[in-house]
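First comes one chain, alone, set out as structure tokens in the form predicted alone.
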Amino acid sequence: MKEIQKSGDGVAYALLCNNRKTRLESSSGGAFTVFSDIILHKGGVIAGAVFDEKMNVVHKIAKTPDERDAMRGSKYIQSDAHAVWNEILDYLENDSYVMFTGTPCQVDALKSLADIKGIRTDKLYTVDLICHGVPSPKINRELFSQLSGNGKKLVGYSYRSKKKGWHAHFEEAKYEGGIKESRRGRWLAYSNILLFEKYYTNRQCCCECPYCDTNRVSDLTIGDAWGIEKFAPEIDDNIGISLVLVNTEKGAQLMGRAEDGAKIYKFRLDDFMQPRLNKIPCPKPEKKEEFWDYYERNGYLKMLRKYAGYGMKGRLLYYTKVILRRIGVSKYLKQILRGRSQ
């Protein structure tokens, strides 16, 4: 690539990791792990999210590729990054390359404590996400909770599994032993994301956000490339496409690099427009006092039927969809709906 233009200049980017392994362990196209193999490489370190022995979402410090995995994709949870804060700041001082990975609030938050402390950040590379919001740290742990019984020890957990491939979405719950569990419908997991896409179990900060704009915080921001299968459908495999804007000249250099181990593709920044990066923070939902006082009444497993299905009754009208849209059926039964409230 001879030049690397950023987002300012109205261009994005989609990179793909030429490791297919490294794809399919990755919620998108393996940017996070070809950015941080090239700082591996110089001898930095690596901060970003993973599991902790109770499965609480933590920012933790990876000196090696194997300590980097553990980082790969999405977590639907913002990270503890306390922990890491100070530790990153020495590193910075020891003159250490650092890249850090997170919402764009935490990148803003750790530029901000530099900058306090009057720790050059020459070396630091931040590398942001394209947040859709928080999910209720309360409500995951109810989730893994329910997933833990009957004896089973959770020890790791999927929110993006490419098991169907990248554009179904599929979560699945690692048991000790090496067991895997995955299932659609309404299953407990399938439910809570379907709480997260109406918002109810966002934090109310996430529906006043500040950074929901392509003028960035960070160096890169990173994504999935939906869309993508519309307008260059001869990309898109299904493996998983990563969503990359350039936005400082330290992301450019870091990008220029990233050619060695990925196929990059340039497009317009607008091909990729979406709310979280227009401007739009995501809304509250009208009714979500009245569902968090439901659930606080009559906690995890009635709140989910109530609002997202769980259960028999749930089951049943998910699976007439499917079936409703396989046979061709659901496209016309909206028209008939959408003539009868004009």
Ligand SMILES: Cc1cc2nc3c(=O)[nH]c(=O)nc-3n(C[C@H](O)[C@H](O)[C@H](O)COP(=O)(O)OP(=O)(O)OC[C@H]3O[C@@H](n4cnc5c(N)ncnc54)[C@H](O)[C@@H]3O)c2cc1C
Given for the second form:
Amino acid sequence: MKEIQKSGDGVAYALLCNNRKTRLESSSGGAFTVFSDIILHKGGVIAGAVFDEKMNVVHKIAKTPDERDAMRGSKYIQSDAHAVWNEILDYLENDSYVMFTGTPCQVDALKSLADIKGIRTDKLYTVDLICHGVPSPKINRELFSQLSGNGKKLVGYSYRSKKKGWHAHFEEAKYEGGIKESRRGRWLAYSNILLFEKYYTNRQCCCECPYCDTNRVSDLTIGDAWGIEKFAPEIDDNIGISLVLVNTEKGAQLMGRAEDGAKIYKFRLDDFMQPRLNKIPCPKPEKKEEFWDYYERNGYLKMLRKYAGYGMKGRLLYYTKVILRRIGVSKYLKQILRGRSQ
Ligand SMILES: Cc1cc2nc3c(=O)[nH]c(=O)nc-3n(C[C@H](O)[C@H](O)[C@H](O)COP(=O)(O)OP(=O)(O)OC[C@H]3O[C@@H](n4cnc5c(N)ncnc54)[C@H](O)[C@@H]3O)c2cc1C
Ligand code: SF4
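Having gone through the form predicted alone, I am curious about the other one (the form predicted together with the named molecule); can you provide its structure?
Full complex below, order starting with the chain above.
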């Protein structure tokens, strides 16, 4: 690539990893794998979020591509990074390259920690996510406890399976022995994603997040290139496209080498201004306290019926919409309703 421009110049990049399998396993276009490959080739290590043996989401260190691959895919739960802070600082003290990926607040915490301890960070590369907010691990444990898997142990979970493409919402539970069970979002995944979208389960501090801005804490920022299908449909093959913001010189160095593993297209940052880049943190729902109180008193499934429409009425409405979409009627209904409201 001729010249890498920064987000400060009003530029954003769309990135599609050349390896189709990688892109299918990643949440967006596989930007995380492309950047982490560069650091692994330099002999460095990668810190990112994985499921541990109890299916909690925690940050770990990967030294090999196989260990790194377990980090692929967004886990829509708060990841516990406490166990890796000191390990990362040890690597930096020993002059190793480290790439840390996580939420902007985690990147900020790591940089502050290194600063307090007086540890040099010239070999630290940071990649943060555009962050919608992190939901409660407790609610997620409830979801996992509902998945029976016919007695098989749950060993992985994809919140963004691409079985039906990047634009569809499918989730996939992975059990020991390679058994997989797909579930269309919302209903069959017990509606946790709907609670996430309605902001009931996000952490309180996410409603006042100071990182929802194009002025980023990290070297590179990655997210979904949502909306690209409208202004560059020719590159949207429905397998996933990453949005990349280059924030610093170090970020520009990595981006400069990314072309070996990916196709990269330059756009205006303005084309991709989603709320979490536009100074708009996730809102706090009016009934958030009531929601948690109801859940504590009545349990998970009752709470889903009340707040995520998981009851009979909600399911009927959902399946009616699915059928109307399948037989092609919903498109015409939407046009009629749009016509009426004009
Ligand atoms: C909680 C959360 C909220 C997000 N909100 C948005 C959003 O509002 N808009 C948007 O455009 N993109 C959002 N993303 C980012 C998006 O889902 C993709 O993760 C991102 O586009 C990278 O995709 P990829 O294909 O490059 O990498 P992938 O291979 O999918 O890599 C995922 C990367 O995310 C890290 N990660 C996964 N789960 C967590 C976690 N729980 N905590 C910290 N790090 C994690 C992994 O370490 C890895 O580096 C969010 C991600 C998460 C985890
Ligand atoms: S929304 Fe903000 S505070 Fe919440 S996890 Fe993301 S970066 Fe951290």
